[in-house]
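Taking the form predicted on its own, here's one chain by itself in structure tokens.
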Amino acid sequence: MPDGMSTCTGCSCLCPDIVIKDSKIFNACRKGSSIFKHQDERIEPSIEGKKVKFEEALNKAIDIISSSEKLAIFGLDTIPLEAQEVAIELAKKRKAYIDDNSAFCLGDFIELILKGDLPTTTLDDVKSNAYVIFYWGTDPYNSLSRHLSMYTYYPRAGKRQRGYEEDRYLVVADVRESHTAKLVKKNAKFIKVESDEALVEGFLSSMEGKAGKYYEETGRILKEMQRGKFNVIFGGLGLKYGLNGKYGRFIEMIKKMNELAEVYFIPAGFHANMRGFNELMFEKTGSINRYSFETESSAPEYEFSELVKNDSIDTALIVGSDPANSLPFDVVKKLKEINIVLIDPKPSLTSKIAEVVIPSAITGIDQGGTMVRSDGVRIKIEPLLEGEYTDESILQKILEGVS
């Protein structure tokens, strides 16, 4: 691997300062380092487990997709916007289903932001201005290793030159004392949550002058928000599943907080370009995921795992994802019964069950493109090498080849 600088695509932080020198990786976290250290461990093109030439695998994929009557395209969260655009066009051409991991990840929060229901800001503004840093249902110490040091709690920047000792107030709400919660010492508050809905109600009660549940914690945090004037809540999977789809009171809570001070919301923790896919889909269809181009609508039953479970598809084109590793066992058993075409750079559980495997490039290493950070900022990524088979070029050939 040549010396140079790269953007890490290990998560939605998209850290832009990765340095490679003499085969050593600097500034990357453990997750990011592994992408660069093991970038040579690539998958081979194959059909039914047998190694073939690239063009042979590509042509077989085109034949399978062309003959499919019920196609679903899934994944896409780890590839650039330019490739996602082609995948959406392919789904449209074949009147297929299209979905990504946001259906069971943080897509709900992104949708609320895109619809204007939740006020948001950028990580750069957080770094320069935010006082209360509120991690709710997420443990960035482990899942987003550089989040705290790059953008939120530790930086000395803008109006927060005195850093976390005096210029930041850390709040962590979680069902257990996570590693992030253990950072809560001076200028900080940890709330062990029994119910996320109850904590939302606690904030609303405090703002109404009532002593509801968690009144001591919520009262103190609201005072600190007023003191800081600019504050941010980072919501993770714990918050999503804690609210269980009931976002109305949460939206109301954020709205009322903004009557006291500026309070913004940013989703925390997902694949590198999940937000990019959601934004593209929202722009083109008005929906962010779980979409059918045959009915031109989004519905819960169009979620990829539901399509597989209900025998609604005969073929899956999976791009940059490993559903055999992430979906429930009963769904994976049914997934093995349909035609799978996989486009991915690395060996995986899904590659072991795919009928056709097509190797692709890794964004930031041997393909460039545009990705969208968790806060909605678009990042242009330059590759260290020029790969022969990028996600965009592979998908474009499939788009042109299918009938």
Contents of the next structure:
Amino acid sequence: MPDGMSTCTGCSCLCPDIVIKDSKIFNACRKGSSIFKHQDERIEPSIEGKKVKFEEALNKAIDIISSSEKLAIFGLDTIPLEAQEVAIELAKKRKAYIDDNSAFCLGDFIELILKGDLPTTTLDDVKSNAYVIFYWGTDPYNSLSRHLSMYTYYPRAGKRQRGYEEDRYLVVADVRESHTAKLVKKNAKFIKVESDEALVEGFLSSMEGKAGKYYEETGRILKEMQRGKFNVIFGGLGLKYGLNGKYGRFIEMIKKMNELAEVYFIPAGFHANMRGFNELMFEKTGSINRYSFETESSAPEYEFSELVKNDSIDTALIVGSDPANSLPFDVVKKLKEINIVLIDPKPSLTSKIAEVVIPSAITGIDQGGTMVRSDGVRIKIEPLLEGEYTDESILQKILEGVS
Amino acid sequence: MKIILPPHPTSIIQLLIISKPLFPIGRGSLSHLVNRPEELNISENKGLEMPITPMEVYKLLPKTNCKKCGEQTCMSFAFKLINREKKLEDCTPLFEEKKYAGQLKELQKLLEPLQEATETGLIVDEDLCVGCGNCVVVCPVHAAEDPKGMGSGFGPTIEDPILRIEDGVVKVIEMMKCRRYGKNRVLCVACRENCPSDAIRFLEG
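Complement to the form predicted on its own: the form predicted in complex with its partner chain:
Full complex below, order starting with the chain above.
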């Protein structure tokens, strides 16, 4: 791999300061560095498990997609915006279903933010202004390793020059004492929650001046929020599944908190460009995921795993994702029965069950593009080396090829 | 891989892989831990005793403040003994007068690990590290020397940081800069305090 600087696309932090020198990867966390380190373990183009030439695989994929009656496009979270746009065009042309991982990830929060129900800010503003940094239902030490050190709790920047000891207040709410919760020491608070709804109610009753559940913690945190003026809550999957779709009281809580001090919400983190896909879909269709271009609407039954479970599709075009690994076993068993066209740079479980495999590129290594960070900031990514094929060019050829 | 890092300014930087006995720093030797690395669990602190205190040493000295060692008091001699600025032999009455023989023996036993260990130690367990970079960013030396880089949460922009994330795990580059070294060392534990997986530890616990 050539020496140079790159942006890591391991998660939605999109760390821009990765240095590659003498095949050593500097500054990236364990997750990010493994992407660069093992970048040469690539997949070969194949049809039904047999190696073929790239063009043959591409033509076969065009044939399968052209002859499909019910097509679903899934994945798309690790490819740049430009390629996602072509994939949406393809779905439109074929009147297909389109969905990504956000349906079972933090898509709900992104939708609330895009619709304006939750006030949000950028990680750069958090870095230079935020006082109370509240991680709710997430363990960034493990899932987004550099989140704390690069954007939130530890860096000294802007108005927060005195560092974490004096200028930041860390709050962690989780069901267990996670690694992140172990960082709660001086000027910090850990709330061991049994129910996220109860904690929301606790905050609401504290603000009304009543002593509800968790009143000691909520009272202290609200006081710190007033002191800090600029505060941020990072919600993770624990919060999403804890609230179980009932976001009304949570939105009310954030609204009331904003009467005391500025409180913003940012979804903690997910796949590199999941938010990008959600924003593109929102712009083009008004919904963020689970969309059918046939009915021109979004519905829970259009979620990819539901489509597979209910035998609603005969072909799946999977781009940059490994559903055979991430979806439940009974869904994968059914997924195996339909035609799968996979566009992905690396070998995976899905590549083993795919009809056609088309190798593509890794963003930040052999393809560039624009990606959207977890806070909605668009990041331009330059490739380290020139790749032969990119996700965009492959999808463009399929789009031109299909009837 | 576990690495012990060198600690004292006067000594040459060396990296030791834990196949050799650790430098004993407390009264108990740590070498027995080598064959049972599971005991190195910090939360239990088995086998890691507290370091020697000046008071313990002072109690075994003659306490006459005779100034033969060049110090004003026996207490200050005890301090310098622990900092390895003075040697036990500098206290001549201890060796010349028979009544101190028992105390001398005890003192030699107490200071034995100190004489073997020319260094204090930082242990980095790369297997536990996820490369979060908390240690790199919190380090007060980094913040002072590289405020736009490491002090602001990014990777180092200087050539020789104390710690750096390399291939996804923390590596020690320039130990001499650490505040724990030098005559007027500060027992700073910022990097260890902010490592929730205990990948960074100091020998004294």
